[in-house]
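This document opens with one chain alone, in structure tokens, the form predicted on its own.
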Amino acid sequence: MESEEMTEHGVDVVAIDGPSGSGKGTISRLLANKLGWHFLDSGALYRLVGLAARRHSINFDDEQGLATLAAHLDVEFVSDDEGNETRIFLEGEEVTDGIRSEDCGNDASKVAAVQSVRDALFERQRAFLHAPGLIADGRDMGTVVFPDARLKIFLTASLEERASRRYKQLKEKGMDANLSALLDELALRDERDRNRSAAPLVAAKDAVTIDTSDLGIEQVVAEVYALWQRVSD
């Protein structure tokens, strides 16, 4: 579950990983909150390369061309005061909600299957890195871009639960949903996430793992946060 040692960059990292739905994206900005540590949102990339692809008509079988606009992505994450993420651009458009929609989700997912894609997003998520620490939320924060990780975190959910809470947060932002669709998507997502090559969505050996199926948002904060202290004592 824990390392001994910091990053090579001696800051350190909790990774929190975890399918679609499972909370990992709201957990990781709390606990950031918590620490006042600076918080990666992967998820957040690899939507911004599917809408850039679909902006400029790159086809999503279109490896080299995927890859050479995520390794020029033109996107500026801007924060306020407090250094917290409220708004984010791309090539000079405020997209914050809009890769949010679930299309964004699914061409995210597909992109994140390309390789090359990965490997032009990898420095650019690890310069995130900065004292006094960071919270990566994503799905190969703890396998692949901070194995040195010092806590490893894997969160997950039933697929009926996942749907259900993001059918709820769609509605919440205004956007059409339906309940059945997105228990189909969530399981395409999944079967997509965790069988390619790349990377697949799969826990770090040394995470631990936390169902988040029948437990509150305050509930996993406090869990993950006893788990931070615990290895940091």
Second form
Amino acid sequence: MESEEMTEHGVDVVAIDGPSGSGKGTISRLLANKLGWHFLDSGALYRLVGLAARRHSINFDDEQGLATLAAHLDVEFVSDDEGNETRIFLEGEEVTDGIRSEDCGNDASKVAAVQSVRDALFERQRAFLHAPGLIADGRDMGTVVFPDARLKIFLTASLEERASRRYKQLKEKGMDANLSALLDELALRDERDRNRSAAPLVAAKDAVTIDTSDLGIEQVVAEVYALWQRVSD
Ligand code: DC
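What about the form predicted together with 2'-deoxycytidine-5'-monophosphate (DC), after the form predicted on its own?
First the chain shown before, then all remaining chains and molecules of the complex.
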């Protein structure tokens, strides 16, 4: 049914999954720009559920409360005319930068382990599917949300490289960062994301894995773009 819908509307999907700091976000955005496609930052949705849970004092072990929150989440993604910058609003308040903190990432990883939260966000993610195409960035884009994506990429990088990228990103945003704390947090988050029973972080069987540890952003974008051209010919 899902694949029929996708081909019916002629909407192609490139699924880009991988752990934090693998370069997914940056590469997905650049690729969406290059192709003139829509972009789904699914991690932002889990970050927003975590933030909303804190704001509404919903406990992270209250599965029903989290699922209800996720189902009714009042969020807005606002893109500029070129589709470059996306501003994110939660219940009318801008949280674009706020949700990028490590605390929010950790909260996101916790709520993301709850199956009913994932179920509640499923249709919301599918709703990003619009012509001419969608770049979907996350952990389970190729395995669960868009299993019929025409191209599936799994990006990896060493833990050290990912922590150091995260460190630079946070510093650039003027946020507090500590490299060794980041290493520990990323390792813990990876373990939680990989070992959970609900849609664990794993490469789809038909995904192309790219290790980005020693590659520049432009090289990875060029490689994924070339793969896309090959499959779409
Ligand atoms: O990509 P990110 O760092 O913004 O994601 C934050 C957390 O959300 C991540 O630790 C795991 C979770 N997540 C998920 O489980 N499934 C997704 N499709 C995207 C993110």
